[in-house]
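Given next, in structure tokens, is a single chain: the form predicted on its own.
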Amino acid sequence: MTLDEIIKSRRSCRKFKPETPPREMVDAIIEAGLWAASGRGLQSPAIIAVTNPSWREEISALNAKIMGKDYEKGHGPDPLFNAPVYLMVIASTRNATAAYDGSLALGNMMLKAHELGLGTCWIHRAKQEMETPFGAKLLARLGLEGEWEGVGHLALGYPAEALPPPEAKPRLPNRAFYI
């Protein structure tokens, strides 16, 4: 696919197969995120691949709680759609562009995953997660110091439903201007 085709055909995936994609594919997606543009080239985002089931369950439960919902594996919908991999993007707050830099990383990773035939869905509430004791526990586990903010999660895996994805909505008019 050309880059235009990748951009125009990517859709969010909300139903994943249980199989975990190979590490090489996940690494290629992470690399795409690490190459995203960043303010002043400071490369503030860090990407955490969450594949450990207990960490995934803890993140899903916390994410649901922030939404005001209860989640326990097997009971109720998983806010991260039971994806076998979560790519959590956090960014150093020492950079004023941290949230923007992390957003660019997430965008790059969604496009790379689509190119590789994997599905993704951007999940919010990572910011709130990092503001809880969980955030401190995660940073300690990774040996990261300083102030970090959560930008988003990317639920990642093989789509459970056959491709191609549904047709895109027509683009709204009057959104591009020249002066």
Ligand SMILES: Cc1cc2nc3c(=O)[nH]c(=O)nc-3n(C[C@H](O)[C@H](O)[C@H](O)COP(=O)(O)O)c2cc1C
Given for the second form:
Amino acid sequence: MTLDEIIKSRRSCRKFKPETPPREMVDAIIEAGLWAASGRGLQSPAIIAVTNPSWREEISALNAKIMGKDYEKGHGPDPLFNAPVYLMVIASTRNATAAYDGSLALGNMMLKAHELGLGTCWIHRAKQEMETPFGAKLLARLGLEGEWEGVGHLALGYPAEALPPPEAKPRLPNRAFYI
Ligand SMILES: Cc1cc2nc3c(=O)[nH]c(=O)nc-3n(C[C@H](O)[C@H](O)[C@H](O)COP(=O)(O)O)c2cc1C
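Having seen the form predicted on its own, I'd like the form predicted together with the named molecule now, please.
Now the complete complex, all chains and molecules, led by this one.
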């Protein structure tokens, strides 16, 4: 696919096969995120590939709770759609553009995953997650110091076969200007 085809054919995926994609694919997606531009070139984002079931369960439950919903494995919808990999992006707030930097990393990773035939969906509320005791626990687990902001998650995996790719909405008019 050309870059234009990748950009225009990517759609959010909300149903995944249970198989975890191979490490090389996940590495290649993370690499695309790490190469995103960042404010003042400070490379503020860090990307955490969460494959461990207990960490994924904890994130799903916390994410649902922040939305005011209950989630317990097998009961209620998983806000991360039972994806086998969560790519969590956090960014160091020593850089004033942390959230922008992290968003660009997420965008790069969505496109790279699509190029590789994997599905993604950006899942919100990582910011609030990092503001709970979970944030401190995660940073301790990673050995990261300083202040970090949650930016977003990508639910990542092989798209479930049964799902036809959803049609994209037409692009809203009057959103591009030349002056
Ligand atoms: C900042 C941001 C937050 C999003 N949060 C969620 C979310 O929490 N859950 C979800 O299912 N989709 C989420 N999405 C995915 C959007 O719903 C999706 O990108 C949009 O409907 C357009 O569809 P498309 O990605 O297929 O083009 C988010 C997307 C962005 C960019």
